[in-house]
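One chain follows as structure tokens, the form predicted alone.
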Amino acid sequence: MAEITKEELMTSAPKKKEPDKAPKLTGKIVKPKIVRGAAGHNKPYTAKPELMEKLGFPGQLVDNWQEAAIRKMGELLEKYKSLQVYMDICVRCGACTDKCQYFLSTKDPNNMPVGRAELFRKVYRRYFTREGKILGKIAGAVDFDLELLAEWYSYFHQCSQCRRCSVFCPYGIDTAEISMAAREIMDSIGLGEKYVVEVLGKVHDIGNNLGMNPKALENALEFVEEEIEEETGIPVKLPLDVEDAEVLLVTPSADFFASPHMESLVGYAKVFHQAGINWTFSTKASEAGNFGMFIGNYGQMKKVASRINDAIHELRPKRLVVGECGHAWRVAYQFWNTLIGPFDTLNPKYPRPQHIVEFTLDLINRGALVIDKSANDEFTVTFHDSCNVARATRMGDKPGGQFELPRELIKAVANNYVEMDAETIKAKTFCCGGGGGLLTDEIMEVRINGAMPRMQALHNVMETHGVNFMALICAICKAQFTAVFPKYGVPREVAGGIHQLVGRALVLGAKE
């Protein structure tokens, strides 16, 4: 890599001038020569000073950045045992090398998940052995420049923290872990990503990731109710901020704002409307998503989810229930009992948060809601497990709920369904291309890249089954697709939610 200065690294990204081309779709996953260098010129605007100083971090790159750098990722290693762990039992057998869909469609070998985990290796070996203090590159350390700092800004950007990796290692090293930590590294020394660091300072400030204050959030709710009525004929309400409610709802912004994640929303509406149950939205909770995550600090992703726990309190619900959202369902099972339990004030029997994927469910298999699958007769369906909901959380109380639920629930309201070739799908599950704070404009190559495995398999199925929709329950996993299919020549509208689905089969006013 050419010698890089100070002032250039911490420069945005510059812009494309020739519009992105996707990969050819031929249905098949290649795994590629390696092409050294080849997606090093890919990197995120870099945060401008304010928004880096409204989260506590430093606005631009220190100038003692090498010490304070090294300073962090030893107190990372202190407190995160897993890491050291991680630097340590990696013997390279290589078992990781082409399960990313980042290097499968890039070829770059620091794309590798171990190659991008010997970005952070090296940079171990060299501060923290004693056989990379003493030998140095014959050990596999290097010192720690601007030029490794700017691969690191490019490569650990070029990661989605899927865990694809962590599933085929045999040791289980978990590469998102390290990919973290790298990123809360750089934001402590002044070098953060614009688009996380951006969202970060809106929900803090407003409240949400889209920056919608409650007035904006009350006119979308209530745009919604007289899209519904107009539908159906039936005053289907979306309540907001409703007192000792049996159910407060929290999903992604998205939901409020934008197509397809507003025809889930519908969905949630109608299921709540036709099955009686009191429920609200909170101004406060008015974002299930936690950007904290993706930068791998604790501090940030607790300040977050603090709004849930106020909402618990203000409004008083019995149940908790979380909208279509991957990493916001992975950060709620996995996390939100520590940063913001325990859950004492709800329901003895529901004392853990729900995904809205098993509550619907639920009512369907009770007899609670009447479905006519007939309405998706004009879809044939295929479902793509969200990386953070199949590698990283559960649903309901069986094993391997994180599968089945969803593709219990699709085909109780559509009559076809098709499954993507097994390599591809549950536990073995490729990204989007856009998770883990990648879902920004001047990466879209990336995106577009990262995208090329999920698109193989579902050009296969299109191509011999007719699938013309493709189901998703993560508000990431909508936008990146409804934003890369156009690229590979796919209608947008192949991209939906589950609940898009189940509130076209509802059947309104009906009774069992």
Second form
Amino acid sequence: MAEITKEELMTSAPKKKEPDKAPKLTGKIVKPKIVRGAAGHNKPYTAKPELMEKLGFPGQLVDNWQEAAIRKMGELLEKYKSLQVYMDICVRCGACTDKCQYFLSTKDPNNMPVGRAELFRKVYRRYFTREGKILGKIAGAVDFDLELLAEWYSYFHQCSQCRRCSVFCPYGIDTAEISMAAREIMDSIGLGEKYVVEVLGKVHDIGNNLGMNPKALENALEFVEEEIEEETGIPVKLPLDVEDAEVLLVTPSADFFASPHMESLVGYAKVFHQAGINWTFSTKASEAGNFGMFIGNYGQMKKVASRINDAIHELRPKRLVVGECGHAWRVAYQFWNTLIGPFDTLNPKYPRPQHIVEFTLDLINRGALVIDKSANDEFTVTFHDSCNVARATRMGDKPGGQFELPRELIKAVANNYVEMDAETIKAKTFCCGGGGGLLTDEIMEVRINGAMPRMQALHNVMETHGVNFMALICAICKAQFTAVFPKYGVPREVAGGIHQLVGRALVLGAKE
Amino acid sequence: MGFEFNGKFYETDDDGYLTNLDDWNQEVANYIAQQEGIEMTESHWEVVNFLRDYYSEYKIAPMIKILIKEMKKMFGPEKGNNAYLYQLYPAGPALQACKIAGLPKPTGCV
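Output the form predicted in complex with its partner chain next; the form predicted alone has already been displayed.
Next comes the full complex, and the chain you just saw is listed first.
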């Protein structure tokens, strides 16, 4: 990489005029020949000083950034023993090299998981290992200079922290954790990504990622109620801030705003209505997402999650259910108990928290809902496992429930279901390409590329089985596919939530 | 960041969205539309005006569905749909219509 100044590093990415082109759909995912530096020009906008300072980070790159970064790295190595192990344990076997969607599409070796981790490891070796301190480059140790920091900023924002590589690593090295640590270090020296930093600021100021205030939220919910009543003639309610309800539903704020997200919102509401369960949303907890995870910042993660706990104490629900959001479910399933648990006030007979897929499927299995599967006969459905759900969580009480329950639910509400290539689903699923804080338009090229393996697998089942609906359980997946589908020549409408299908098939009204 | 137009400097964010809601007027909206390759027709204006009205009340752009429903009222059922919205604003309502309306870019998982 050419020499770079501090100002250039902090300057936001130049705007491209050319529309981003998508790779060709051939149905095949091939291991490419490497092209060094092919993706090094990609970088998301940097966060402005006032946004950074709001989160307690330095406003801009501090003068002694190198010293501060190394100190922070030392702290993280001490705090997260896993990170220390990941630094030392890699034997360069190569198993991960062709497993990342960003490498497969960009061909850039820094997008190989081992290549990405190497950006971190060479700094680690230089300042934290005896060989590196004495032997320097011979021992693979490199000074942390501005050029390398620029590479960090670029390539650690071409990792969606999807953890696919870790499935194939014989030692289980989790590159997502390395990428989170790298972002945590960059934030701590004043180099933050605008998208994530801005969204976190909105959660603290207004209560959700979108920055939707209570009045707007109320308006959106009323609108959806009117829509459902117009369509079905039945007054289905979407209650807000109801005290002592049976269920508090926490869902991504995109469900109140975007398409196709909102169709799942309709699905949730119909399920609660028809099951006769008293439920509520909360203005305080109007966001399931938690971008604190994307930047590896425990304090931010806890602060965002604390809104859920506040809502539980204010509204006193008996159960806590989480809507269709991939990384939120990881935070909920893995971290909520530590961050804001132990949820003593919630009913211990049910999972605390429970995924909406498990919740709805359980009702169907118990015969509480009447389903007309033929309502979805125009669709041939496939399912995209969201990375965070697939590789970091579980649903239900059996291993693999996070794979089986969504599929069971789809099959319970639709007649035509087709699986994509086995190498691209369940634990081996590819990321949509927009996860982990990459869902921002200035890096559309990264997003289009990152979607490539999933698009190839989808293309196959569209060609061979006429698939015309890819069911999703993540707000980021929904937004990402809706944006990149047209670039690949696939209609936007092919992307939608599982509860969109549920909402269509659910028969409202008195049971016959 | 920003741009000069008619002798005035307009501050924008990285993507060229006006930073100050009050800077907006029809001329500057026309100018932004031009940059986006859009020629403003009456239908374009109706969408933009609705977005601004909604924003002034709710401090956020409306849900796409709300916009579409409003379009049904404005243009009739044949044009009250996603396809027509994208015909007016090919890069999408958030990327183009909000930008021309002088509203901040919606971000989040959208």
